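This document starts with one chain, in the form predicted on its own, laid out as structure tokens.
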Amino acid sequence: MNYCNVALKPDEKAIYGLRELYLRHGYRHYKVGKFEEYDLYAANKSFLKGDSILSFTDTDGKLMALKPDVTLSIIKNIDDKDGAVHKFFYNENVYRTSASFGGFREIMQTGLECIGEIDTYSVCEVLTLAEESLRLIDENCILAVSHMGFVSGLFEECGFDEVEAREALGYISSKNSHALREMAKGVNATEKVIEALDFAARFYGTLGNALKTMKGFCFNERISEAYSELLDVCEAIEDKELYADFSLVNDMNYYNGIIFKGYIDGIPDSILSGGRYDSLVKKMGKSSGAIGFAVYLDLLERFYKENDEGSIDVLLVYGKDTSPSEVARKARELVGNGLSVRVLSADDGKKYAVKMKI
């Protein structure tokens, strides 16, 4: 009997499974504590999923919080001044409010971090390992791509401020071409930055196909190293199909690069969700470069929620006269068998076989 099938959860599954796939990789596991001062948090509330902190005033009036966020709490720790590529993972609790449930909830989270002199090749493994951990939870996924330097390159053609910017993300991110394209004139920005504009915010399909029509956008140099970039990771992982969705975009302040979600069929949101943050690891002090991703398993053990009422192979009913020796012999042999098995006295049994239709 595989013990694992039979007592772990599908979620539980995963987080095991996932650990494997980065350990083979060459991933280190990486443990933080429960909970980190307030301030970390505090002053990267845009950069969390969500803007509410559990906090706690310690012993010595500091005030603490359980940390709703794995990522903060790595780059704050990492020394990175001996120049080598830090590889992580973690299964770590994050205390926050959950898109599944009301309040606040411990989550389970999986993830991974890169954090140094990242190349391509860090970028594609990261990628890699992304598609890999969407297709060890479910083969029906797909891991959509995205570029702020692309993004951010059209807004630079634009002329747009720091306000203008933030205005026209939102438009791309709610697919909103007609607005954005309303914006763009009051700016007088040309045909040609315009049909970009609404390329990246209509846009969905294979990488490849994207990169052909983003070729004619190199605008500037944020757009060309973007298309760059793209391609060789497009020509890299080219065993893998990616998709393009530029509507994917994360906050400038933070994210500078390359950024991707992975969905998996019956979810309807994003399950994993990563990308480059060089700009988040300067904001804190430090000089490396940095890639990664979470994977969602409050979202995984929604879906994967199972009536554990229901999930038995045997149901053994037993009447008033049979000899509890007998029973327990039977029960013995069906879980030898490498059966589930539950067993109920004849009254509980019918209730239990109509409750559950079985």
Given for the second form:
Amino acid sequence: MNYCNVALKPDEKAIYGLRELYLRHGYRHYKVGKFEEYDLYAANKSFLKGDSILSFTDTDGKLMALKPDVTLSIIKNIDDKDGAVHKFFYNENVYRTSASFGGFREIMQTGLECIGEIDTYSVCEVLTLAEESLRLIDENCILAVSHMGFVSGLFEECGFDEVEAREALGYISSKNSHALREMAKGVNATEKVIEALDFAARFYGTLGNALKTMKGFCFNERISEAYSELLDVCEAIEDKELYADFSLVNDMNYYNGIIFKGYIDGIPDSILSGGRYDSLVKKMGKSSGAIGFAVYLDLLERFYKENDEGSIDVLLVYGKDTSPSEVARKARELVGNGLSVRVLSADDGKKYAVKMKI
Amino acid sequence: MKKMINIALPKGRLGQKAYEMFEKAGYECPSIHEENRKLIFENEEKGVRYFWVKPSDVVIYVERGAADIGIAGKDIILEYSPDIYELCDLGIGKCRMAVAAKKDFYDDYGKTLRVATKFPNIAKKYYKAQSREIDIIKLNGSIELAPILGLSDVIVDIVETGKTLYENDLEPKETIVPISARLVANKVSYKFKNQEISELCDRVCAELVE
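Could you present the same protein in the form predicted together with its partner chain, rather than the form predicted on its own shown above?
In what comes next, the whole complex appears, and the chain from above leads the way.
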């Protein structure tokens, strides 16, 4: 039976749409439990961006946590010794804190992970699926990409230490080119490097255009590698319009290559976020690489403006003397005609297309 | 079709000055000068819609996308660390965030320092970098009273000329960071309204150089 157009809300349709998209591309559903051992998160706390973890003690005294993230669980359980590329998608609730919410909240998240020997094709496939995921939610969308290699390569040129790199990363992510320029001058960076930093902070446009300028900034191997990877991707998926925005940054300890974020016009936050996280996989004792993304479906709640007032076609009000069987017969008849019906003993004053008395 | 840009201006002198810059850059909105109770002022032809909000709320409007861009003091940005773009230093509303105390204040490192401020996050970060133990007293106004009445040892506050401080037997002791007004933007609006916002930013910043 196809429920799609009657019973599903737009965000639920999106969930099923995404699931179908990933299944069609050969990704398998990965189901993880609600709970995970606390140690897994404690060891990778900064990957979770400082989020608190909802923990409890299990019956055997072990400290457990309600999952704040799915990626870590999948990496932990993957056996990558066979050298094959594993492709999974998930659709799970995760538990994270939100400052504005004043405590923990349950967030519905869908995402996919591609773990193993990642080549250019895998990167392109994941980027294409990210773009198609956005398009499935709304046509008016943007997928912006960046490369951590470019940014960290520029920092390498400046000779920034870890603390300085973190500060500079903050300036890039807020497009504060003024402060970044001051900082680079402070460490006697060359004019050309300063120009490149300025570009990294300020540029926003198509990936193709970004690459034309970036070509002149290949000061070291790291940047050259980032440039050629982005170039390969740009050429391979020329039918999709990708944007470049180097102000997208992520923790350098976990993400090492391409990173990307997806936006929908009307949602003031990124709804999709992902990237290459070989460093995280290696940190967890595996030898392969990985790329993946997550879609934050909770953000869709505000995006779809429909409400359910007036969504029921008929209000059927029965009197005291009407027999229950007669009410049931009438209700069935209306439902049989394809209408939605609410049966009450008195008018509740709400909006209906038709109100009937029996 | 040209997209409208929603602009959050901080109520007060800084906002007025910032609006004048927008006006000079060609984004005028004459209805803003009318005396009435309207909250939103629009000039469809120029593609701008202005509204006045409490200075500390500008970053909230921008972060949540109710405003595409806004004018916010660096003090507010540092205090709330919103996830927004800081596109340009407008060079107006210049002042500094400073530590001030009574003129005869003696800093006893053996004691926890009591700090009264409207900016607890900035104060905490500043003293944390010095590994100094502090007791934060969050106030919402008349900060200068705190050391006079013995409520705190020092205050962390904005200092423009220092006149209020000197008149009350206080003086600035250390500068934490220089402050000025910034043109800020929502990260998503910046993408979907890139052409409009970039053009506005360039034209307003061009005014700076002149």
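Owing to the predicted nature of the structure, the values given are computational and were not obtained by experimental measurement. Residue numbers count along the first chain shown, from 1. Throughout, rigid core stands for the largest set of C-alpha atoms superposing within 1.5 Å between the two forms.
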>> Aligned on the rigid core, do the two forms place the Cα of Ala331 2 Å or more apart, comparing between these two forms?
In response: yes
> Any chance the CA of Arg342 moves 2 angstroms or more between these two forms, core superposed?
Replying inline: yes
